[in-house]
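Next up: a single chain in structure tokens, the form predicted on its own.
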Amino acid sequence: MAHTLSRREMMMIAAAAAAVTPIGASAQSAAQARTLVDSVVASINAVIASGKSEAGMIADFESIFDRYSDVATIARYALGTDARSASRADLDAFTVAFRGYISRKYGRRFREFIGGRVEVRGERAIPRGIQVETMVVLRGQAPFRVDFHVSDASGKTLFFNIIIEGIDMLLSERTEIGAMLDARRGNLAQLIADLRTL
């Protein structure tokens, strides 16, 4: 018997086309893309030495994400085929969501940096953009990478992936989104709903 794909299986098979399917054209300049990370990694270092709550944190966290990333290429990557069929209303009500649900996200992420700090290393082109590589230095742990991929095919240089120890943002969100969607069958209303209180 033929195996038939499964949702999630054919939005991963797309995901991993996608990986190396550019996003936008970029006439951006290394330079360009160094001055927007160093922005955001001496913000998100004046976060971590602040010494606010958790909650206040997050917020600082939640608005250099906002300030510096491309929140709707990533929203719509993320949703993947389904952003295509969305309404324009559906669509931009699942940005603003997602938009607040990734800001805590990596916000909570970013916030066990405290006690250290993130540092440029050095950029390099991609396809889609430059990567620009940071390393996150913690007392008693060994540091790790960080990098940023930035694109000013959005018309501003912003960043539009993240990954953190190997770990690719945009594919990780596109299958957990998918997933999530999977289990509301496909109502993007209650997606969205949900969203706004992760």
Contents of the next structure:
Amino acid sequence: MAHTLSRREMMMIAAAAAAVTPIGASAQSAAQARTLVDSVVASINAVIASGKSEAGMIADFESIFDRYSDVATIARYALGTDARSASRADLDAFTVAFRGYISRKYGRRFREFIGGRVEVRGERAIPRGIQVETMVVLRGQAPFRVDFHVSDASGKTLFFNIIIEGIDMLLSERTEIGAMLDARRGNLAQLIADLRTL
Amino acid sequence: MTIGSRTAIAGAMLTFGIVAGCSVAPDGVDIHDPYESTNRAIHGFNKDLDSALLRPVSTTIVQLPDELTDMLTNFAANIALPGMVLNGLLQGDLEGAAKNTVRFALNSTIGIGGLFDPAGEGGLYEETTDFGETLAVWGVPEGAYQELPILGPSTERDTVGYIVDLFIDPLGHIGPTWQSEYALAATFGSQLVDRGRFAATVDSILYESADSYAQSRLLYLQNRRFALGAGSVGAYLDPYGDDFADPYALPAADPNSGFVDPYEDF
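If the one shown is the form predicted on its own, what is the structure of the form predicted in complex with its partner chain?
Once more the chain from above appears, this time first in line as the rest of the complex follows.
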């Protein structure tokens, strides 16, 4: 009987392969990362300027998130160690629920950015891909820094993290999802159901 | 009068026993929170205070015309500048001190006592700092995480910094008397305006997150470490630091070392 790899072994191999793959320090992927963030920023600026209703802005943000970010990876990271024991179907369902949840959560805050704008300042290599630095300029306030971490590890050039003045979306969401799971005694199905309503 | 109420605040905080001297965080622990149960109780108190008073008042204040609330936030930001200049000097940050000095001079005069912000409109922004940062520059460790009554998230180092800032504020010697007289009220009012303007974000942290204490703590520590690291010498020395290997780690004082790699996690 042939030895079949466990899912965990496959993931470890994939991770090892990813680790030895040259990380996107080349000029080409830096340019791709920059192009991606330029597109994200243009879309965000358009949403801010649109003057749409909150529901409209949330819908727009969901499509921005869907198109430009590696939602599956972000969702899996947020789930943390629980992702390792989850079934494929659960993980997929969680990813879909998470995408809606995070779009609504961040989309609701767009109102605070009305009258402001986002400017792309530059990019540089980080251990996994490219960090693109932007400044958010809001009325009556010193500009603040927002960094996008961009990688092509998923096969496409997508952002996998947003860091606002040092506050890391991945870490915040892992804390949040972890607390939500704890509150539901680790019941992932319940968490998925609840995420759809948040 | 101002000094009186400030001293009272400092005294009240001392009574809470929070100036216990900075304890050193054990190696490898990114969140050092030995007082968690006390902190959580204070967090509950702060949330109650917010929902009973601060949130409703701030929601009302923010309905006022922006022109009016801008004057309040501008005034409050301006009177904080002399203290920031002093701290800049104590840190050896002459550039930051100079910027804040010019800002204070411009906004106090052309900006009519700080009600307007011509400096900011010209691109000259505040170099935010405080005595907590001065202590960090001097090499004082961060100490344990704390949540203070009314004031919210802090660390032992920042709490000491906050109290020292109350006493070393040179505003009274520099600005006109009326700036000092309205200082405390303006600062409090300005924070209410901010609470109203960023209501969606504050509400999402305090009332919509599954564990608002853990979330506030994480946000505060990350943001504070970013703010302190960004201005310090050597912040760019090691962009591929150890934190990268540990996806659970918080970014350390160096804001450029804490890259989270979700791809490496599996």
